[in-house]
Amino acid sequence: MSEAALILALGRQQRNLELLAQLLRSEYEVEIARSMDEFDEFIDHRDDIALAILDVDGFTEDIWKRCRQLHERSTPMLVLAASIPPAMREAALSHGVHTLLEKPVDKADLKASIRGLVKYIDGAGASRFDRGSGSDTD
């Protein structure tokens, strides 16, 4: 039995989050946070978040503090935004974000980016979730 990787998605647009979850739930476990408080609750109580997807539109600069927290936990992040000016790109990357995509995002591009990040996690950080298992097989 294999467990699906947990993806935590943050965003203000409920419909976009629903579509994102619908797109990903066949391959991953998806939890949704619609506010910083909900997001903080998840990251405070779940240590198995494999990937965070953050739709940063509508959030304040505090979003980068959350990115720093996730980075310190070695949680890969994908940021979505309607526009990604150079200053936002710099802020995101300096806070540990791995991938930035401008909306609207092609579903195939989004899924490919997520699969790539999850493969990265499985390859580079497998021990992060399997510490103590003693197994290094697939």
Second form
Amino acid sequence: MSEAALILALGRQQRNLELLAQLLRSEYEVEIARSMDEFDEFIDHRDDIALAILDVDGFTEDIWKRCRQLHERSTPMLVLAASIPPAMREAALSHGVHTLLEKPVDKADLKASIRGLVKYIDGAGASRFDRGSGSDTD
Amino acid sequence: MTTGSLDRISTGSEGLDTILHGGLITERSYLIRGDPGTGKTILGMQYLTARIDEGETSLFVNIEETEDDIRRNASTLGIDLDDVHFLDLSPSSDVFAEDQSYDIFAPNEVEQDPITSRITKEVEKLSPDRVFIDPLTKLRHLSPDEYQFRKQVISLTRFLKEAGSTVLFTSQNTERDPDDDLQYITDGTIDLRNTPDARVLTVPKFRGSPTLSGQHAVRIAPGRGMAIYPELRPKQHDREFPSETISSGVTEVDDLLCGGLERGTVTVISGPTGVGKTTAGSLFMKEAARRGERSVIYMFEESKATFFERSESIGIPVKEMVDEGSLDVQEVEPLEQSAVEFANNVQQDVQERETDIVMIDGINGYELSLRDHEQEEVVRKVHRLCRYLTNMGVTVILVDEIQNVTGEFKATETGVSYLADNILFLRHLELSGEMRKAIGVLKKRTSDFERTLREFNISSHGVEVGEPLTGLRGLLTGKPEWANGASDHDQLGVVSEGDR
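Now that you have shown the form predicted alone, what about the form predicted in complex with its partner chain?
So here's everything in the complex, that chain up top.
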């Protein structure tokens, strides 16, 4: 990709978001949202989000609705939580979340997961493009 | 900056430098261990300021307490940190107020790098001769495991050594995070401890150099910082002095002692209350003053004023002796110092001023007044002090009170008799319904002595001592009886010291 992929990070703790942005800004464009409203506004105005990182601690079940929306837009999601009980894992996966990581997360693990997800989207995009080209030629 | 691996650097405490045989070895790292409140930071601050006036550069890396708090505390202790560089790594209040808490990454991933890189940058910028890190164990919380922590500490100390710095750092030893591992990593350990009675310093490890063993005394005082008093090592002190007998100035007492007390010996004067022990000891000092010698009395039980008044009333001119400098009377405040501090004060006095006689009046008061008053320790410390003094040619008189006024005879009750080269004892006697006193010698290591008692009397004329009481039996019981029809009048003739 010629331009840095856009990552949208949602979380209640300012410091968490700062640290996340600090870690990722060398490779990606990072935007942060501290509330659901900010998050909603952002996804309404940007359709180029490559990945959403959702630090779900402190949010209500409404978060899964946003996951559904993002899933429908084919935006991959990575969920972070201090504890991931089976019910949460099930809810997250059923709403299209790709990866769940328990905090504190190892920086190297997080970066690898993000790279993997972004590559997956690139690959998926390429496939879609390939398929589209194919249909054009058909 | 000093160089060479065996160069020494002062700790900022004369006493600790003595314990370490000259101070810390440069370009090495040392751990100060101790519970909260034992004085670790104070020791570190004194270390940083020890040679700052001579152009040395010092760096204080404060990881917990703020720079402002440290400076304020230092100033109450009389430590001037104005020229000390600070690298303040303590958490700011923003962390609390501005929602700076986080849980997304482990603290070691977030904070360790900034801390180590800031230390590195500051050391590269300043090239400090002295670095103090307080507390280093904070890094433990920023390390994922023990191995990483040790690796971090080793790397940091190595980096500081290579930068030419001598490093002191503190640790927090808790049950959950014991700091034993740090002792293996560093070149030396200084242990600070508060016992119920005193502050104590020990040096369990010091690579590359001997140290003075033992439990050394520590005193922290506002305006004066931390003073460290090494435990006395009598063998390290020696002085040549004439082998001679010193007189009491009372012929009969000298006769009892076959000439007097030998210089550089320890004499215990024991007896019950009010029998005249202090007065008997003062005789030797009065006579020493006549010879132009100096004596010191450390009073643990009696006030200076009472002693002066009492001595003057019986013809011992103590005020005059004090004025002319032949006598120094020091009242020891109860619980003001530990036995090691007291011994240091005595040592300092002996080293700074020519001293011939030291009288400790008395052992019971010494035991009660000094803060570490376990009996075995007291006897051991009195022993060391006496050994030091006698090695220095000082004649020592220990006044030891026994509880029984009459009855079963006891030489001493404090377990110090084994220290004594000489034991001079005084007794109350009841004779024909009248209270009398007697003096005798129980032990004299270096010469013969008189085996009989003599009557001892104190009056406004001075000390009066009679002829040997050969006609009485049962003297040591306190209720003597005449033997072989001898009479009171025949036997108890006394000679006045004042009449001589």
